[in-house]
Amino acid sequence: MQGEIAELIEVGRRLHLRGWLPASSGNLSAKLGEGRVLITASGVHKGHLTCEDFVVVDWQGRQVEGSGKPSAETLLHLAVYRSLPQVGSVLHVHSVSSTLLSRLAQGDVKLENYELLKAFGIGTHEACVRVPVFENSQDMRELSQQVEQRLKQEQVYGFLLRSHGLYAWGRSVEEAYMRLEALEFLLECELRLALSLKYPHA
């Protein structure tokens, strides 16, 4: 578990430096096996994490280790792990681009004809990847069920919560970071394109 903690501390530092984890926003997790998940505690600054800033929960979200309080969005992480058994890490950020685009989007965000789609193991840029946008809710149990249902229906590499930010994942912490970085780039492209079309002389 110490290895996963060290990786998440480093990723939290990197994400904070990029401006994607302001204040105490976001949450980071890694699957430990045997139905346990390591996740950042609620209210901690992800750019300055220590070993004490993590808790361990079981598959139902019940805390089994750690003195802090699990993130309120633990159930969303678990929804990803249950839907996609190959996933080893889930990262959630509050970047400006993902937050704004989630507010502007009418339905899913479609990413098409971008070379960087190959970062998801797609063999050609001539593909269309959908990023679902879920309405934000304080009812995490209901929201996690919506997420789990969608992830079981089709291949998805990340999702947005309205006015809230981006979730992405991978088989390892490092792959989750790489895919998050790719999605952030693509979402920023879509945001800039949308704004240029809406405000061509700005």
Given for the second form:
Protein chains: 4
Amino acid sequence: MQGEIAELIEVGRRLHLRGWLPASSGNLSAKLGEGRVLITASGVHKGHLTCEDFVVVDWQGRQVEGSGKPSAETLLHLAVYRSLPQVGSVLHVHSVSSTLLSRLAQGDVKLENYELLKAFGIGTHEACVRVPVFENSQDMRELSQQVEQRLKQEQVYGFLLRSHGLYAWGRSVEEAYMRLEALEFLLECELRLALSLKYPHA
Amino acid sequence: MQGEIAELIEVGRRLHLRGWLPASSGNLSAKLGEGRVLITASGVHKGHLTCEDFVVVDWQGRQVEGSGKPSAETLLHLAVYRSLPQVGSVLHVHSVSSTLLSRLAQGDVKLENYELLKAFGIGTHEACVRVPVFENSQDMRELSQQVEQRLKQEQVYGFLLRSHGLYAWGRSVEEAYMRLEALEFLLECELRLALSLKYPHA
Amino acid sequence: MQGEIAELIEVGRRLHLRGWLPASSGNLSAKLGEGRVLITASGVHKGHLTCEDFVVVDWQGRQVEGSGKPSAETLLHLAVYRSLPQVGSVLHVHSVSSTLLSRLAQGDVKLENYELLKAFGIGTHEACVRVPVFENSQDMRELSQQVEQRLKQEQVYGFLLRSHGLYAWGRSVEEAYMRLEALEFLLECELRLALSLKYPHA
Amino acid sequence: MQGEIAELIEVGRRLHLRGWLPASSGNLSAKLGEGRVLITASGVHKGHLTCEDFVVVDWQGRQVEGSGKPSAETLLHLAVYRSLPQVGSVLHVHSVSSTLLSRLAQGDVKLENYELLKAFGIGTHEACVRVPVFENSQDMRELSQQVEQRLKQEQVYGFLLRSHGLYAWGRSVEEAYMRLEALEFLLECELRLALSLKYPHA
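Let's compare: the form predicted on its own is above, so bring in the form predicted in complex with another copy of the chain.
And the full complex, kicking off with our chain again.
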């Protein structure tokens, strides 16, 4: 577990430097063995994490270790782990791009023909990746069911919550970090086009 | 007092890296015991602070320690401490977002339906937080009275001075830093919408 | 070879801090003696490189050293080295500017009258530098032939691949880094004008 | 002289982190005693300076120390020192803001009613600071005469060269750095307004 904690602390530091973890927003998790998940505690700043800022929950979201309070969004992390058994880490950030684009988008955000789509293991740039936008809600149980349903139904690499932020994941913390960077890059591209009235685009 | 100085030096360093403390702008303070307030001296760069760059003032703004000159805006810090007894730290920055949005805004800036509103301890994103915009003035006594009046009247998490910048606060330096980050994030969102003619917004 | 590896690791770190190497995108190379080229391996993050993340290929792109897989875009690097014998290093990045501007551009991107054009060894700012935009393709053999043809035909300082990114080069790693910075700066200028509808420009 | 070199190295590092010194652009100088000026050599990267990257010139621009070549823009630095005897340091940067705004501006750039104008020692924000825009030229002798004439005629805190960049200064390296930060901040504000068609402004 110490390895996963160290990796998440470093990833939190990097993501905060980009401005994607303002205040105590966001949460970072990694799957441990035996149906347990390591996740950042609620209310702490994710850019300046220490070992005490993590808790461990079981598959149902019940706290099994740590003195902090698990994030209310723990259920969304678990929804991803449940839907996609190969996933080993889930990262959630609040960036200006993901917040604004999710506010402006009608339906899914479509990422088309970008070379960087190959970061998701797709062999060609001539592809369209859809990033679902779920309505934001404080009912985490219902929201996590919606997410689980969509993720089991089709290939999804990340999703947006409206006016809230982005979820991304990967087999390892490192892969989740890389895919998050790729999604943020593409959302920033789309946002700049959207704000300049050149949207969907030329 | 050494603890508060160390915290404010570190917060100044971080805020300057974000571009929010250009030249010698901004000022950072923390409430000490016995009706005294620690505040950065006038004219120094807040991104590269040393222990000598602080002064201590009493509840009326009279200097009681330190060789520098207290900021002219000390009265605004005191207005916040007087209005909100639980506040332990006040941070004032000059960011492009707060400067421009305060120039464009007519009336209060309204922050609506953002998940990040929960950073202010609000339990839902379905809220509207109003950020007052006061006309900039060099008459600090009058300006601080206006601020005090508004802060006693309703729940305010920060305010803008027109063409000038943002004030935010919290019970501790850490909480003030987190709330400032949250406000800056939301103001940057609103500014990008405002500049793209998609304001108030879709 | 250790010197070139150290230089490329440092350049990768710097370029990633600028946001120009998201996920595992981009690739960095340096020409070694005896017709061999050092290049970053496929799939690794170029902002956090280690010595193991490099391979050596010969003039035809055949791997002669290293356990990683050479990037599919190795052929594009070789096309530059073949066309311009004085080139000692080629850098390829994915920035928001190069990605979006290459999407919006019709024909070459023209950089006119900027003082920074002197970074390319041009004695005056009253010049027009054309940055070719090639259609993105996964057929690297054909694409590298197009690049080679254009580079032999006229003076080119860098090129764009549509929706993909920028290639730049120099006699040394240091010169390639400086020319890349210059091109990125100018592309960011052009993009901001383009997105504001002030394009080509006032 | 070692003190001034150390200060300019540190300032160069900071300004490059902001993206204001791309490639080998910009130049940094400090006045020494006895009519001599320390200035960065031509062609070196100003973000990663070493002691060898400086030369010393006399009041006429003749090199008296150092193995590098003095910048062609040395004459512009000398024009500022000649016009304003109290100036101890001149800094020149190429930022996206100064480059683009100088391209869009017709006549002087006017900075009005910003609180940050107080960074120039002005006692009120109800002021208008004019930043002259000179046509870019490679004839440094003529350009430096134009600059000298304007600086002797009225109070100027910095100037723009069209499509080129910004010059700022102060009594010390530290003051020059602070005033440069203030000008860049205000130019970025004006540029964002200008690009959104909200210029001069609401």
